[in-house]
Amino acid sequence: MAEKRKKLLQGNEACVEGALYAGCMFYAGYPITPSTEIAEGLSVRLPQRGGKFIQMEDEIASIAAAIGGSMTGLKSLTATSGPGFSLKQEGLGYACIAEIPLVIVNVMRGGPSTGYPTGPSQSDIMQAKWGTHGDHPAIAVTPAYVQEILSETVRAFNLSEKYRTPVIVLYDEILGHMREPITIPDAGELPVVDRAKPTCPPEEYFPYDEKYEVPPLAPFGTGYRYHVTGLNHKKDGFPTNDSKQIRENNMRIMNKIENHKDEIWKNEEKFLDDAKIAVVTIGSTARSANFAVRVAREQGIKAGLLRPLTVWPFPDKAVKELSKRVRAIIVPELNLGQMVLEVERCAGGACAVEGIHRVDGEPINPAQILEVIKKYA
């Protein structure tokens, strides 16, 4: 076997590698710090493999173009940061109701508004779930290491294709711009999922056929003609005012994710078997938490780490079970309190829950986390 390819890559460069590994063939975006390197990388790499890259006039047009690329059968990606992610919300809602596979990378930075373009933040956690209006499914993956940015980008494409839904890759400026040695996986080493396509003749095809949990999606231009709209629709895609049909379609869109949360959830657990104090966090903050937990262990404190790699759907089951075994859960995050609210909801008062928050453009360091761990020791 040939030696695996090892590279020293920036997080955003690893995202490019992950997208290409997953089979991405279309990118539409608009430059924005701290995600621009993703666009720069794909502007070179995609044309080399016959894919398409286009810089749009703004973020709204970017997600619209990416949706269009996906509807022609190409795995499509757009990348941005907080202000651009805000602008993409209308398109994100359209992709949810029209069930268009799509991956959106959000490299989080300080806000609100233009905020702190070159500083890290984790303030888009709730926006990733509730940013667009109406009831809709949400999947967001949260890598914490450069190698994981590659693999979780691949997983994001797989989930998007499997469930016909947009998927968000959520990491912060620290991870986007840090460099770490990674291994580029061989072809076939990571699973790659492609969307189901219809096997019936065009005249029998319905893009939202209720007999399927996730209906097959025919690429435009292949002889299958159908209607796509942001309105509530019938199985043929045309709008409807039938309340029964509206409810059934909305519930199917939600349930195709809710019914498969066990397959979508992914967590890292460290030292939780005997932990009395647990830290629950994501992304770059989890790196500090990992160090703090190890130091606490060395000092005889039974601390552990639960790190969600899928923040949406939120890992309710894991947090609820954990809350029954520990006396406290600590939630460090680079915002003024978002994930801590979900942890409190899942814990339901079974243990103490305390957040550690920082919004000055600097990371939460291990000493800050260790200090709160000792408070409950």
Given for the second form:
Amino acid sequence: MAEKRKKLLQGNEACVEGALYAGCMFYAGYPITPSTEIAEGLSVRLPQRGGKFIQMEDEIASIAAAIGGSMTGLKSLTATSGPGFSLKQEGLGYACIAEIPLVIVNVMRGGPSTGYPTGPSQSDIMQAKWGTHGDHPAIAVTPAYVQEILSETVRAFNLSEKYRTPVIVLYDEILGHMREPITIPDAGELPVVDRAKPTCPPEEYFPYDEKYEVPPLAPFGTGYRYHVTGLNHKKDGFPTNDSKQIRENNMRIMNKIENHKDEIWKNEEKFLDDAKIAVVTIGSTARSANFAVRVAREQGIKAGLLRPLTVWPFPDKAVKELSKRVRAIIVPELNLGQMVLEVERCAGGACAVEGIHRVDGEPINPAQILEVIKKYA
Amino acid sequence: MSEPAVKEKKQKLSVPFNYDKYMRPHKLPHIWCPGCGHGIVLKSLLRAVEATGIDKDNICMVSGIGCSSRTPGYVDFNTMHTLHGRAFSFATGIKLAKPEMKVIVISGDGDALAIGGNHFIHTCRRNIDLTAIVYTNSTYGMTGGQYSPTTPIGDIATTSRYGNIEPPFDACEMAKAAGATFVARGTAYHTLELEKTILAALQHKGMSVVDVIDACPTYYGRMNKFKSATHMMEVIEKDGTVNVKQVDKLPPEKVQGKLLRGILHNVERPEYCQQYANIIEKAKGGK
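For comparison with the form predicted on its own, provide the form predicted in complex with the partner chain.
Now the complete complex, all chains and molecules, led by this one.
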């Protein structure tokens, strides 16, 4: 029995397993490289459990349909890659302001535009935070291993349900298509969170009740007839032009995340206790960094690794604290400098910060990282 | 064929109708201008809903962006005011996730046929059981009167000051071509006829589209020299349309250039959610 749960899976297939483990019952998507295997997998698996899969006419329709599915109470997912993620920004903002749980997977590929569909990239880090217009909360999780794609997809659903907000699963093409042996967790092994539903009578229900940080969300069709809009709204969901209410509406959706960053943050730390040089990186690049740091240690260099599994909200506290006790922070990333800006902001000049960047469709290899580590040794 | 039912319906209409049952009265007054037909269309819609007997809890109304898309805010259903042009996609998600719910889409001609054109086409193609009411007033009213996909050639809008050069869409032709199984047209002028048309749409199993010709006196009307809102309704809705049942009885010159009203297309084809239920059965190991 236990043997059966061992599987050799591709990252995108692990994402499917994670979604199913979390209780996903609705998927709407549009084919796009390198994330299509998620749609293909769920088109087979979801109906087997009575769930729904639909291939929509485009990326915008996909996120809209997924939000619609979520409004009926089903845990919903959509998956895409760079160009599709650009198109989904409209729906992402809607899910933020209307506070509708949703998970969006973005398997990052080279850009801009159509770019390099089959090549890896980490150039959507900033887009995951700032892609949709207006100030809005953002949660993005960043797995680095196939096993972790499964568990982080589950965590993404949990955060989404708990905070009533869209959550992005951000990994690159290397991870999406890499095969690793993984273990499908038993039921109960990983926590699974379901959104809070109202217990009050319908006439007392307010979908955006400010007495809660995260108000319960009634599924459509359960006797709670209420209004949802992408306009700034009052606690009853109806649009408002009142400046006080607009501010309250905007601040509450930000603060429900801001005030719980400690619960949302998740970092992996390696050899950081006595480190003088730290590498801060995510995803497949963290695998190279992990190797580089171990080689550096073998050579007597006090190097360490900080790997955020939550890139948004950015792990300010961990990076700030780190910058005060290391000589340098090195930030390798498959883009021309995105996460390095956040690291510089957090370090605030307390240590040297140097990025390693690559946009030729090839991964950053350990030797490249080791070379920069040695510079600060 | 349907004549006796029509007469029966007319009798029922003479009874005063309690709109409050379906409205959120504390959300009034609405945002629509004096002379706008949107409220008239809504009244026809609510009477049709009453005639279906469907419980309010099981009705979901989804809209996009624009004047007509503000409708869901005023009615006591499960309501969702979404993104410009995307109401069809949100509604598809809701319907597929919960097929037992009656899902009504409210959209305008700009919302459904321009920015939402692709979603409109594919929603029709899938034949998913939604009822779409498209308020066609040939203008973008919310933004102050720009030309829309249904503005006639030569007409004036704030973005076609020299006269519109783009030919208009016929929403019904497009819906039919795309695969909707019920396609009809009504106007805000023919309120009782519209109620019956919408009722038939709501009772249809599959994608039903009702194109409702409506007038925007504030922008389109003033820019195109209509004397008044009522004058506009008479010219565009009363004299500019002809009921499809009368076409054969009228001389060609009385039909030419007019939009047809009534049920224009009504066929049966497997509905999307029903077909998906078969998929589930198959996936679970049935035949």
